[in-house]
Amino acid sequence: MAVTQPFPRIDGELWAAESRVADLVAEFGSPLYVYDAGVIEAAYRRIESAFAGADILLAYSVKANSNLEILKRLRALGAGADIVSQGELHRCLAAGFSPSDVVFAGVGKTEVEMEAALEVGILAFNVESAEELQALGRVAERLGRPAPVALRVNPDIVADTPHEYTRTGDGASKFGIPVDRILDLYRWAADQPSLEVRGIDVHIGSQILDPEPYTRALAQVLDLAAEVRAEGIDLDFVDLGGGFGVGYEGEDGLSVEGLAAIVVPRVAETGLRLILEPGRFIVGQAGILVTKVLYVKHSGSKTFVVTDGGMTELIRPSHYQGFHRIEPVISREEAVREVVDVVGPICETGDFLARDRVLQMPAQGDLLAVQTAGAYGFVMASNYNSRRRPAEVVVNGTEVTLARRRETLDDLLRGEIP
């Protein structure tokens, strides 16, 4: 199943579904996030189709993009949710997700968050330490209802990801429980009336393009699951996590079909339900950040294209050294191509969207589209320098929905005590 081509160029102009991107900026201003709902649905359906042979829950990773309009559309497609905070739980409930399709991950769940998730009846907590397991047991006992748990294994597998910050399965990472401690914790949890063992979980990283590390992680987890069951402890599911990579530079993303060919038969043999937690794969290529050129500045040997969007709108280039293709919204055939730095207006040297990039030389007032910005874009945006966060628009064919209005100056003061 081919993913719908995101943001095609027609007669030199960039389009979002059936809307000209330039028209969207004229209506909603810049910087502006634009998402194509058709691309989101196609990516979701591609995973669904690839894993059709499994009893599966696709628990969308809310941290990738938590906009309510996108969450509502994913819920309508049948998605569950992978959350890491009470705030994400609140968003999922507002978007209509069933709590029984929600898994709660993260190394630092507070007891308040545990209570909130228990009270609504989530599917499971993916527990990441012995002390967290004990705390969850205390909360469950206080509420008088058992807490459903899966233990997250740290398999000590180093996946090839673009940045060290996105590797979560190696032994030096803060995530998960070492393999040699898992069985003892399962035995302890099984003896606690306030805990209900449901599954086993692993997550090895983000932006992974090769199925091989998943194969190794799955083998370890299924071996551990067999040992847990041999102890007389029942399991309902195996959660293989997410982190499925997409192509930022035009390369192919992870072959979910190739991954499914490996995973589905292995999991089917066990009779366990399979949970996957895709996020970036579903929304990454479905979004762009559109920003306006304020100035073109020549300084020594450098040329800086200064735009009205920067690290406060998209921090991935600065924080992760992430690469995003940048192209003009309206292409001009006569424009020369030069090596430039695309930088934002923030008072930080680290405020850039691209460095030493060959671009069609823009002019003041031109619009640039930063591609593959649908994941970890707006969700990581900030008000640093007291900047207002941008608007978000979702297009679906001819339909255009303002999914989040641009913040106002008064929004910047909300919550402060004058």
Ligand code: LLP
The other form holds:
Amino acid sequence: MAVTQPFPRIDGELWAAESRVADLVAEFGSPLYVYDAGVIEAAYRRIESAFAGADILLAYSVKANSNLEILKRLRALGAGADIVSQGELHRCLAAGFSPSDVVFAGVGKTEVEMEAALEVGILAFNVESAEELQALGRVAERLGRPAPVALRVNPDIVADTPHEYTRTGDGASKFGIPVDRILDLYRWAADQPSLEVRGIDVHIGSQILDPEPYTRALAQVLDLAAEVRAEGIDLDFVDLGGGFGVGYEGEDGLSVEGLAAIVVPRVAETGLRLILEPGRFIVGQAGILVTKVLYVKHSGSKTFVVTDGGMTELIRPSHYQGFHRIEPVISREEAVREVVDVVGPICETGDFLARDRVLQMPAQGDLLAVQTAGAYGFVMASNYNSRRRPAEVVVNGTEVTLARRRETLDDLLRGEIP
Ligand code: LLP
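Can you switch from the form predicted on its own and show the form predicted together with the named molecule instead?
Zooming out: every chain and molecule, the one shown earlier first.
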């Protein structure tokens, strides 16, 4: 398969497919999110071909990047969707997804959200508690339309993710249903005319680089699936969730081929359909956040590079101590390298993009590219400090599409009652 190199550097200058990143900023302003659709497609195809031996639905995890232009492109590739809110459902429908390829996760679905998803006919609700199951049954009865369900298992597995906030499979997390409650709940669900048991689900965390915890989670859910089926309860699918890690520091991401080699034969022998919910793996490497250097300031023993983008554009460094490579858009080889903090303009000490980072010393007006920002970047952006959220641009070969315009001052006041 042709490997699409994300954001290549040619003669010292960063490109996004066939466009100079500096030209994109000249046209659309800074800070700016830039996504390369070719890189998204390559990542999607890589998972698709690794798992080709299974009957698979790739349900893209919309929370990673929910821009409509990206959703439309993923839909065109044949993706389904993993959603966690009515808002994400709304986006998926607007992007042309077929509801029958949509699974709905989340510990706090409201009855209004359940109703909306039932009405359009989604593939399944991944249910996370007994009370939620009962509520879904009530909603389905009211609507006269049985609700398709899978139970999300909490396998009590601690996956080695870079931050505790992105682990979801351990017994102490709010997600999923404890293993010892699963069988009883399937029995109960199977007895309800308003519920249709469809599958079994697990998701152990996010940014996982090692296939090993998936192997353990799979073994658990397949054992449970066998027990459920032994009760005469039919299952169509096993959903293994997402969490496939990418290389933020230039290392390899999760070997999806290695994972598939373990998962595909085991799932195939059960005859179950396999659902995967990757988000970050598909869009992470395909995006950069470009930000302009406003000032360089020296304070005490430190050097601060103050940029026009910060935690309001990309919260991962401050919220998860997430590491993102930062590079000059136009490299100055002659520049000295220094240890700096790259900080945003927001009035918080926790507002930084990098700390104690060796960087080619930039000058006022230089552009920096924050790498691997395609996932959990713009979607977690905020208007804190009454900042306007940035524009998003999608490049595809020579094509450049403004996928979201920069917010205006009036956008900031929208919805408020003067
Ligand atoms: N499925 C479920 C049920 C999930 O909760 C998630 C992510 C995914 C799939 C997709 O995970 P992915 O393949 O993208 O790793 N904001 C954090 C990540 C939060 C992930 C939440 N759930 C970050 O920036 O690292």
